[in-house]
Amino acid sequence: MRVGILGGGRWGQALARLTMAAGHQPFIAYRDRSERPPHLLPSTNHPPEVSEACQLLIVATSASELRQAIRLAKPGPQNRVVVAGRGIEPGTGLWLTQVVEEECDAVRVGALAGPAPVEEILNGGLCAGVAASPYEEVRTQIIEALHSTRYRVYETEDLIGVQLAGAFVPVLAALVGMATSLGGAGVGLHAMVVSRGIEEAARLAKAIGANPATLSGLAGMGDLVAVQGTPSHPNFKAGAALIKGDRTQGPRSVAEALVKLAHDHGTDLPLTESMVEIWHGKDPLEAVQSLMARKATRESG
């Protein structure tokens, strides 16, 4: 089986070795003018050519350069496309998936998450994904391209639950890097900062028509647990450096974005609404207080 892999940076070159660890050839689309050739791995600088040469399309860009990616690429019907990046698109507030169906001819879609470190894998690393898409024939291919002794795929047809959990996971690692940072806090507020999180994040699942329980699983709190593990990690670093009062950093978009979806479900999300305002200027401290003192309410509300 030939995997095509949009996206030749770390990310698209792990995607690369986990699907030769699967006993499949990948081939990569890189851009000249951000990217170098992949090292040793089949690739083109003609990102039609991968489009025609592989059903199977990975997406492996962030979520700004997505829809340029697969504009590069022009998938066809033919293909099927996986989004393998997180987030939300910055200034529409599309789900990644819905970017391909503007972008492409491509009718059948699907969406990869879970913790994946990238210099793990690429040195080794044992982990797992889950593969996300209502057709059962994308999650099969996905299956079939990755899942190996170095890398477990789960399934589900949560789709929108898993783009959620995405989306979340480095809103949420910003704020565990915050917590952590902040002055007299310990683990105590690290513990709930993770826990009334992904709670949160489940309760806009849940309005939104999607599987609380996905944010649960690896897309959502499995993804967390390997972030707020790595504080090298950008996200986690950018919530530190909110303490220092660096507001230049961070998933403020993606932020922003799931506060409006929030309130468009008729929802709050306590945490998230306040990342935004210490991203728009209130003092962290004051947010972590605020929230502290809100009104005592049920542990599944």
Second form
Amino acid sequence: MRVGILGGGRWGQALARLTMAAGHQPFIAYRDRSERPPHLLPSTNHPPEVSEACQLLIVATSASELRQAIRLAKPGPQNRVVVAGRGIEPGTGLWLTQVVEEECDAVRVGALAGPAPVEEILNGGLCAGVAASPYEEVRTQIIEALHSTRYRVYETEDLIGVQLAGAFVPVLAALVGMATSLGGAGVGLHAMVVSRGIEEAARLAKAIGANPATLSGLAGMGDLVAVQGTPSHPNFKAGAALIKGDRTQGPRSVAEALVKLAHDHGTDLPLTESMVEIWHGKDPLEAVQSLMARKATRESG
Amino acid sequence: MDSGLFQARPRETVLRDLMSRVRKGLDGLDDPALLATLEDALYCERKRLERQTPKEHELERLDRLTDALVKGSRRARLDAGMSLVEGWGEEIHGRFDPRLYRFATKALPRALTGLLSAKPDHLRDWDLSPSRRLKVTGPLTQLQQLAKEATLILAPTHLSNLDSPLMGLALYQAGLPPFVYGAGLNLFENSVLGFFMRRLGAYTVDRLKRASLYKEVLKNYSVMCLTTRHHSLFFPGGTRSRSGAIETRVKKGLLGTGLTAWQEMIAAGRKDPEVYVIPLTLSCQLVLEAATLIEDHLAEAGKQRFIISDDEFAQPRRLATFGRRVLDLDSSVVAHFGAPLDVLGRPVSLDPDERREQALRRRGYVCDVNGQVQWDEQRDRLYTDRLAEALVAAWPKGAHVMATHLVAWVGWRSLELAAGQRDPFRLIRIPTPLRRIPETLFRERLARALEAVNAGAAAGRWHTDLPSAASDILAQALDRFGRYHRSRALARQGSDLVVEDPKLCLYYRNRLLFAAPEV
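Next, report the structure of the form predicted in complex with the partner chain; the form predicted on its own has already been given.
Shown next: the complete complex, the earlier chain at its head.
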């Protein structure tokens, strides 16, 4: 099978390697020369060629570049489009699969999520991901395209849950980065942020009709564990920078979109809302104190 | 008409084809699935017949099926099941006479117009021009062209048992060919409209038959209608809206037959395989069965009756009164034909060239790279979900806000404000003094609601069919409320307006839920 990959960056190349490990041929669409992948991988800078040649397209761009990638590649009714990115489009607050449907005629869409340590994958490390789509044939195709002894692919119908997890992880990563950098804080705060962060994400999942358990899977907890183990991760560093007063980095627009989504569905996200307040100028220490001063409540539900 | 549309096919041929299709489906089931299907049919039919006077042949068929299920071979079970299917097939197709149909679709719309506006004392004064009573809007010229090149499914909202004949009139006025449709068995038993039903392309649907096998027979029949290029009408809501609101959920069984028919026609190499779905929104100042429907809506959850056989529709005198006092008014009903959708719920271009290109590309949703149809029931269910969502989104866009809707909205909102709560079960019981609204206050609220409704209409979110001044809207609504129902939703008493019948007020107010204008 030929597997189309939109995006020739490191993540696109990692996915191409996994495709080959599963016994298939990748075909990468890259945007310009600076992004051109190593010449050993089949590729083109004419993206519609990839949509024409491959039924299955995996989009390996950042969330903010996805719309443009779809416009360039012009997938059609025959394509199955799987987004391997972070859940929500900054600015619009749309799920990335919604962006795909807005920009092209493809309707059979899905998402691939989970821990994605790109360098490890490129160096032959072992890993796993989750393929989400309501379409059984999309799940089957993505498993066929990527599942191998190097990379296990699990499947779920919970497309929204997986995209929600993908959107939450960068925010939680920034929170963890902030918690670990706060003077006097230890593993207790770290552990609280991780577990309560997953809980509030699961609460939102339930409110929007997704499966809360998805947040405890590869796309949620799995991905978060991978980010925590990578201190150089940009979102982790953005959280640490917030403590020092640098409010210019981090997934601010995604966090704002999540807060809006939560309010629209009558639920709250104390940790995420605190992050947004810090980005808006609130003192981080004061934000932590406000969180700790909240009334006691049930652990879940 | 092109492509043999509406050509008579012998009854035996139709039934044989139907049997063959259903048999093929049953043959494809493994033994446990076949057993489960037939046991379900047996159980549902036995339960149904407990509530009805069974006919001898029905009992014989069920006894035969029982024997086959207990001790028969697979073949015997299949034959016994098909015997049941044969009986259903005859009932479904039995009342449909293609020759009468072709004649009747030309002559009956005018006669029906006469019936609905009958003035028994002045028979010679019948005005048979339909356009005065039923206003038909939408891209009619383009739809006429679509009807020539493709098979159409008309998907209307459903308010009243009068909708079926009104649809017949609407199609006639829109310059569209007649459509076949499934009408409930109870409608055929109505003394007045049964006459028209038998002649207006209706096949029979018995909603008391709950067996999954019966539903399969109906779906197969529908696919056969579509693949033989009979334009079809489904009410996707399944039954009349009990609350008065535009449907926000639809049943997908028959709706999915459009997708099946499209794929079958592609697989057969047909040159005209396209099936398009036309959303239609019906807006009425008053609804014949409003009082019964809202009672049913408010009945305890889970006890709503799916089929109501003792409502106003079953009373010829009430029907005639409704026709005389309501439908005789100018534009008391508006049928809006919406923009066409494909069987996945995607917009269909009104430009012929673009439409041709769309049709070719659309095949990619179901065909492989060689153009062969890839059958996938799971995918098709999701495609039909998309169509259902598109219809639910399209219906409000075709709605025409009318005086009775807007005034009832303001009336009900005034009740909510006076009582300080929104629970409809409490509001329908609040004492009369709280149901009085000073007319000046009411007019202020009506003016604000009118402004919001007009803004929505200007933005293309819906339409209005209203007098321009709020005072005229109020006068028209009060006139309409007093015309037919035994009690009035709203009435003027001195310097106040009074919600006389909160349930009726709620019913007509619900029609505006999609717009929800601030007062």
